[in-house]
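First comes one chain, alone, set out as structure tokens in the form predicted alone.
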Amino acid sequence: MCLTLPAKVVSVGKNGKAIISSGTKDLEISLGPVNDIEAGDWVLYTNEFLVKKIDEQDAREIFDLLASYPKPDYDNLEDKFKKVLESASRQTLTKSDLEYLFQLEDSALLQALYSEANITRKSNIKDHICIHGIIEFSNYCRNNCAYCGLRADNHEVKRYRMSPEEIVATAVQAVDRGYKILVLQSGEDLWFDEEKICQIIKDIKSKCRVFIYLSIGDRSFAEYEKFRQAGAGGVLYRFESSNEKLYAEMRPGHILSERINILKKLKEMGYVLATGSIIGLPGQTASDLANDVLLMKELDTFMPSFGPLIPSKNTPLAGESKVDFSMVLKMIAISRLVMPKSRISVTTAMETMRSTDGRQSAFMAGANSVMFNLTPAKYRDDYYIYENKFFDAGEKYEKWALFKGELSYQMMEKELNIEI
């Protein structure tokens, strides 16, 4: 579901419609499932319907969450920056333009970049913040990726596998709460073979209506075709880095071109793509980051998913430094300028770096999607990709964004242009 927007009721007519004030203008809108309102009430609404009555405190908190940077004084910005923004408005940004933006350090220019990205988001997809749930069902992994705490050679990790029945029950409970998009994620654990994955998907889909992303790594095209037939709709499948040499160093025994070919094939199969890179890998350059953004665009990525490197103990990168959070915000903002209508997610790693205001900072830089961890508590700490992993139960977001009934599915499908 998507975070709906707050407004104050101006008047309620007898024609099944109401006049509401969003703060900038008045709108006439259908009452939808809301029929107990009067002038002065606060409500949540979408483009077409009122969704729910709320109190003023909730409305103020949502307004704060969706705050924007002040519009910059363009006359006082350097000419190079203004020319790049002009290119962004025409959708003609070059790799050189992106490299320039990634190398910005001046605080005024950075704020102007974030502001422009947020304006681009609001112009293209308004303030709809998509809410996803993730179930991390196994932390076994056959790989030895240099950045990941779940790597096979990390023998200090307490390994677990949820049973298929637990996975299905957790998914169904989430949908009962109002979630409509779920990510089933694991390490590359081949114990969950084609038959098990297909059965899990079928069992979930037989019990509830939900869009399922798979995040399970490398599988054969034949398997992914079976998963699609079983009811999976999307894949969360990062390419980690567009730099072939860096990719090979981070993922020993793997080849970037194969990863990209798989992503293209999955797109051809009809999967909705969520993919992206890691920010802050050792040796990574502005040119690499620019290429990462351009690759996401080339792949027609629906949900760009990228996050900062957070060095984890018992990995080859344990001694590396965390990337500055401003680089994460640059990646969000630049991706928004390049892909104006994409759903850019605020990842757990971003929030781990800045748990107090990371989510809001990301939204203000152009992000518009957030993912809540629905893994049962007894397993959650053992999905040890990195240390001190951020967790937020997300009760407020659920209250503001998760609704039930046929109308809520129609709103989601219209907003995201996907079938659930």
Contents of the next structure:
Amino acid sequence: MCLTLPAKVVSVGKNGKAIISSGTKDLEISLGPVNDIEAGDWVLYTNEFLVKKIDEQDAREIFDLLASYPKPDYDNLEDKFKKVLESASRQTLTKSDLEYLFQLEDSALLQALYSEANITRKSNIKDHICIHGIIEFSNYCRNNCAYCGLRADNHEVKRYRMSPEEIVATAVQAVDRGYKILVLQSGEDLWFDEEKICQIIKDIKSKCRVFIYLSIGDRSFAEYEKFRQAGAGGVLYRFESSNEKLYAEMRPGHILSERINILKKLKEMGYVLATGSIIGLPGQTASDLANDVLLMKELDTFMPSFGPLIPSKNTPLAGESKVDFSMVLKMIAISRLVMPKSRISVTTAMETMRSTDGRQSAFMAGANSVMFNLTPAKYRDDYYIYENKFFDAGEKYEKWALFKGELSYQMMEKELNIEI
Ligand code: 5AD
Ligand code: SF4
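Okay, that was the form predicted alone. Show me the form predicted together with 5'-deoxyadenosine next.
Expanding to the full complex; the earlier chain stays at the top.
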């Protein structure tokens, strides 16, 4: 689902259209499903039509959320920075440009970087914020990733599995509320075999119209083919780190080249890719982060998905220090400059570090996608990737953004260039 934008009604014509003021300019726009407005009312609109009437207070909250940093004073910025921004606008950023940006520390330059990224977002995809719902349906995992609280060797975790019926019911309920993109996530849990996963996807798709990302880790290509045929549209499958050595240390028994091959193959199968890395892994350098961004681009990632390491108890990384939040904002901004049209996700780890204010800072640095946790409350605390995982039901966003009906599906398909 995409966040709609607020505007004030200037006048309502007899031609099924209204003139609205978005703050910067007046637009003529189709009334769509709205028929009870007059001049002075506040409304939400998409590129093509009005969605609904709202309170002025709600409109102000959305404006705040979509606030920007002031435009930088370009004359006072160092030459190297200006050169790099020029390369960004020509889409010719090199790896060394990215490393330079990751190493920035001066606060004026950082603000200029975020601001530039936000302008890039606005000029490429306007203020449309994509809303996803995630259902964490099993926390069993056969793997032992060094960073993750759900690793098999962590016996302190209370393990759970939702039943297939419960998963389907949770998904259908979400779509009823207006969600149109869902992520079905679990640890690597083979209890959910090919047949069960296919049946879950088919059951959901037979009951409602929704785009499904799978986030279930390694499966054979044959299985992924079956999931695709059953109706899965995307995969959320991170490469975690583009540094081979670091990857092997963090994911014992796995090698990076295999992960990358799988991502490429999934893309060939027609899956939409959401992938990325963890920021702040031990020994990670600016060069590694630059390579992470380049790898996301090379893979033609539709939804860059990355977040800071949150050191989790009962894992080998429990004693690691937390990365500075500015590193996360740099990653967002640099990814935006390198992939101007992508859907950069504000992830739970970012919110856990900084709560809702993290979300707004992320938008201001170029992010444009959010993920709300729809896992039923009784399981939520046990999906224990790390401590104090942030939770927000996203009610505020749902009020603004989740609207139903054929028009809303058409709009999403067009904007995201995906079939739902
Ligand atoms: N901190 C941040 N992100 C983590 N993940 C797992 N453990 C952590 C952690 N401690 C991320 C991984 C994985 C995703 C589901 O969660 O990137 O792909
Ligand atoms: Fe399992 Fe995923 Fe955690 Fe690795 S990151 S241990 S695969 S749940």
